Amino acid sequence: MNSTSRFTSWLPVTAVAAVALAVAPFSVHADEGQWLPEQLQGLDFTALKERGLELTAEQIWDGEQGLLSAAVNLNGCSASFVSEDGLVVTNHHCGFGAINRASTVEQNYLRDGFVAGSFEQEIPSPGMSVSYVTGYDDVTAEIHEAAEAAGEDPAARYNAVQQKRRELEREANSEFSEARVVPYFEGRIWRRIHRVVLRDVRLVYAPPRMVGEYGGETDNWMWPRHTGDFSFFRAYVSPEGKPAGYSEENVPYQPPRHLEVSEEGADAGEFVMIMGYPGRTQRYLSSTAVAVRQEFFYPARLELYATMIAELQEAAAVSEENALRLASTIKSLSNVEKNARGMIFGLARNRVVEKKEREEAEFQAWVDADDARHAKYGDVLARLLELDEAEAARMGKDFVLDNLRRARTLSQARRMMNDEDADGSGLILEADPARDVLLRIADELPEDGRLEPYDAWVASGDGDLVKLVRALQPEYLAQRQFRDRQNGLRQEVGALWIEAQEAWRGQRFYPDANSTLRVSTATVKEYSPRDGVLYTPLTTVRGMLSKHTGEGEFDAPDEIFDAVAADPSALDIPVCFLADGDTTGGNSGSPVVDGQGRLVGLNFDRVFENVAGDFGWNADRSRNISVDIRYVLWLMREVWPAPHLLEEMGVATRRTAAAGQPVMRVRAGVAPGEEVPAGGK
């Protein structure tokens, strides 16, 4: 493709038709929305009493505690209190990091799991931090006053705002909490959320690596799925109660809420909620904004990544030291490149821009017949469209900037581990894969949105990228100017467009996600992804060890086998399920409790069709990804047993089923149903 239209060609005209279409009355499905804890209160209680939630509002959130209350951040993750002492519970690839920082060579946590036997053994988590909510201000007033004071040059009045915010956030700051303004619906409103801040955070347990990724990049963002994505952490802090850094005189925390852990878990048909911290969605942009993403950053980003990716296995398989040194970066690398498949697959699939430029139509018919509303809104769409076109336009050179660094320092990264040419200085003068994904990239760029520093680097035959990287430092001051401004103008422009949208679509209206406390509601159900295929919603051990290869990233633990030949019936134990949660990135590792508010599981994925629903809900997309507590329990119990942690969260310690019956084993080589001696692969 020529550079020219790589930019340009998916840029959809800005003009909106003007054409008399009829608005259908806007109403969100059941179970659409990432809600916020205020909002509670407007949703139909007597509809979700009806679907098995036996709890009130109030019990959920009351203003400053409630069930919530036992939902925590986790260093960008969800998590949940499960004990009276600072017992957290997430995903295995949230405590991923951990887990490999305290493994050696010696001693592979991550490969081999880890069981803490009392608190003594428990491993300091340096850098990991668990956060949980007290309570929220309006400071609303106070950050649109310092945009109005700041004046009229949009730039200022982003950086005005900036300061404020931070001002709020000193000003509200204890020994025992810490403050963080965010804003909502684009900045029409603004929260300062009031949070307790634990960085006192120690491993507990954690499965195997082959349970905790098993299926691995294969089955990641699929089903079905049966993966053990789950371990355990510990907060901590000083003996006076209040929040510190790692120190042997630390104790455990007693959080003020703690969830009950099901022994039940969640069937079919079931309601569940999934309580916790997503990260982003963006289900209000405009369909130029999707587009740009749909036809350059997502395959941009897919390629550049899987390059990296590469790279950074290669030098992993050079020596164990560094394959566990790289195992967090590749797995971190390897997730985002699978989502950007995913978004690209479902925006097309789902046909998003398309879908946004009808809305968009109807939108200012609905303006444009009101003469109110024209005066208030009439403008509003063209001049959002006109930002997204302008950062539309400067997409590839921005691309590049942004990931230009990152690429030099995973590849520098590399050769170290290889001793090749590491002399330290940052030098790459041979072939570098990476590098040449992004100058690639800017060689395609338009004449009108060249780098001229990289032009002239390139005409110079130099070949130092040190050089280039300083040699665009113009670029990326020009680059912060222009990101200040267009931040400025949609803090007046994005409100504005927010305002319209919930008059357009009605009160039901809940706020993109931003990392903060939400909560969704869901049923356990089946999915059907494409025409003649219906996935149950359910998975168990007995289809856990069917995919079962001896290899791989389908390489089932031993352990897990001899408990199955000691007790049968555990081949039946479900393994992970599917609900229809309104979910994105940050939900991993949310409680999902059920309609009493005990925990049955802890979202860990969504399915690859909905990757792309942070841009827009689809009802028969929308499926999330858990692992069920009851397998979590069973590992807990009769393969890696921790009876001192079932007993701290109040379950038995023994689970009753039957045993001395046959097991049916499958292993490389052998079909599915054909018996096994116990005990090999």
Second form
Amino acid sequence: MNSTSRFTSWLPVTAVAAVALAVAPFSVHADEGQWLPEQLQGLDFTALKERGLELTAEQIWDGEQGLLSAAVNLNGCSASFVSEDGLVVTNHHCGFGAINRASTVEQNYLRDGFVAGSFEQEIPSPGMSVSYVTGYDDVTAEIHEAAEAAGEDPAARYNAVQQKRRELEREANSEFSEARVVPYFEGRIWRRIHRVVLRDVRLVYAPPRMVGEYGGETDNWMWPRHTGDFSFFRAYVSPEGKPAGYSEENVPYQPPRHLEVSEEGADAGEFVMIMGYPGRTQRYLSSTAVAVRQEFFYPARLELYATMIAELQEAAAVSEENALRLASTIKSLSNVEKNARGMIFGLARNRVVEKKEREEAEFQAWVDADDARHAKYGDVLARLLELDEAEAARMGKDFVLDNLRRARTLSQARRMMNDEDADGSGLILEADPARDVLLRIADELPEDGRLEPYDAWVASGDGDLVKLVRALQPEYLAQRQFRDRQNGLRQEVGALWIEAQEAWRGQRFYPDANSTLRVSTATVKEYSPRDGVLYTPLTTVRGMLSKHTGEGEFDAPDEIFDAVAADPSALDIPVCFLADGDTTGGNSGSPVVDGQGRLVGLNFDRVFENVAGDFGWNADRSRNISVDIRYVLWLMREVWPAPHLLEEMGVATRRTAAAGQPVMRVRAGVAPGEEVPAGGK
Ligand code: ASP
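Compare with the form predicted alone: the form predicted in complex with aspartic acid (ASP):
Full complex below, order starting with the chain above.
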């Protein structure tokens, strides 16, 4: 591929439609890729059609709207509009904080679930927002000019770019639209994204935690899975239809587009598409950058988080109030902790560092084999490695500095809770194990990377943590300067590295995830995590109940047993399904749609072996986990009924009434023989 055609895909977006038709389809692995809306036209639609996609690229996204207009960002998670009155569906774990905040010991919606019977009963959720994309501008030239104008100093260039970003955002903001300027491909291109942001968001429906989080941390990042990870919210606007903060006067928002909800779900072998806002992947990192994460960063994070979680769990066990107050924090720390475990496991198992080292050697040989290439990319790898080595050399120090701040917040929270705890039943934790982990890491820092103020503090024998944090201020300043400079250098080296990679691999790239709107294609598919083991792609209510122990994370609610007793065919309803989509954190809540664009599930997780996929795609390991829409609908019909919401979504209010469908077909993946505990709890 010559460099002219490479660049054509990044012409200003208005020109993309015309140009994209002229370029060859992307040649990556079948379902690798988190594609930008503007890249869709370059995908192989003939092949996608054969697999079951019935929509055209323009129907998915025409530059301003399409199916993707229904895919919303909800506080860093993904979600979708599912009615013309602004009803939004996302994961339970994405709504967890709001459900938690709405709960009290007396009215515990987190434990018992919540169904708003009318608009009036919907619960305001301050701090939550819902946004969707209405268009993009290419602002690469403006950003690059700002960097140029700032001169040679890398930190100055970086800061100039940050300033320009804010400026470009400010000038595009209006009462209807908010802009964000973001880099793709390490800053090789920049886009200004126009979004409608809705800030009056209310809780509408949540199943009990024992459904929404069934299997808890034991099952998190695992398959087989039986988690009903969904919840509903609604976006409101001012009576004039403008985005506005909460007000009693506000009215339900009428989105330009919402998804049709499927009654049929998707079965093994079916094509699906995942639309959402993947948070962060780092697929183009160097071997050095991955190695230090594998050897130091993730193990340190694992130890620190495990310690904090144990501490908080101890506090939560003291009273129901504490448990409620700490539920969200414990949950999100636990998610990150298990993710770290998955990273350590997956990076080692997939030999990511070795693979990268091999690729880097091959890349360099390719560069050196041609004079023109050598002139352009001769030192790009060396420069990248130099930046990564500089970061690796101070990673221990930075870990301590970054997390001491966090640990301080934790201690403050603890103190605050003690003060509030009039009856003395609250959090009384004499030791601070999380802090001790950090101090131990500081003790073990290498000779040439010590935190001197820390050593002086230890030598003084004082022991006052506040004094330590104060003494560390110059270190925080130096850290900031170091990072600004690195970022400035990366703006240039990173962009060139991506360009060189693209030239070398002879294929076009999707950019790393950066919390912006993306599309992944996939197939509902079985999974073999290791030799001799084959997982079927769908789980069922039967399997969920067979996991029931009546305790802890596997305590299925009585209502589920009652509904199954009333209609045993419900045992065959699919609960979760596996597909081979390219997803990451932030894809939580992503609508999973079938070939017609109908909602068949909500993405909420990946398999453990795929956690390290953030650092490199692996077709054999790539599996994302979704909750099946048929389970969601069953719960809303028969278990915790919400007929008004079903009507609003345009689906039947009773299972058997589904448009002539034999709803209870036995699906692939159902293990018919599984034992279900009789008669509930
Ligand atoms: N369960 C994940 C999360 O909460 C989603 C994913 O990473 O696949 O971040």
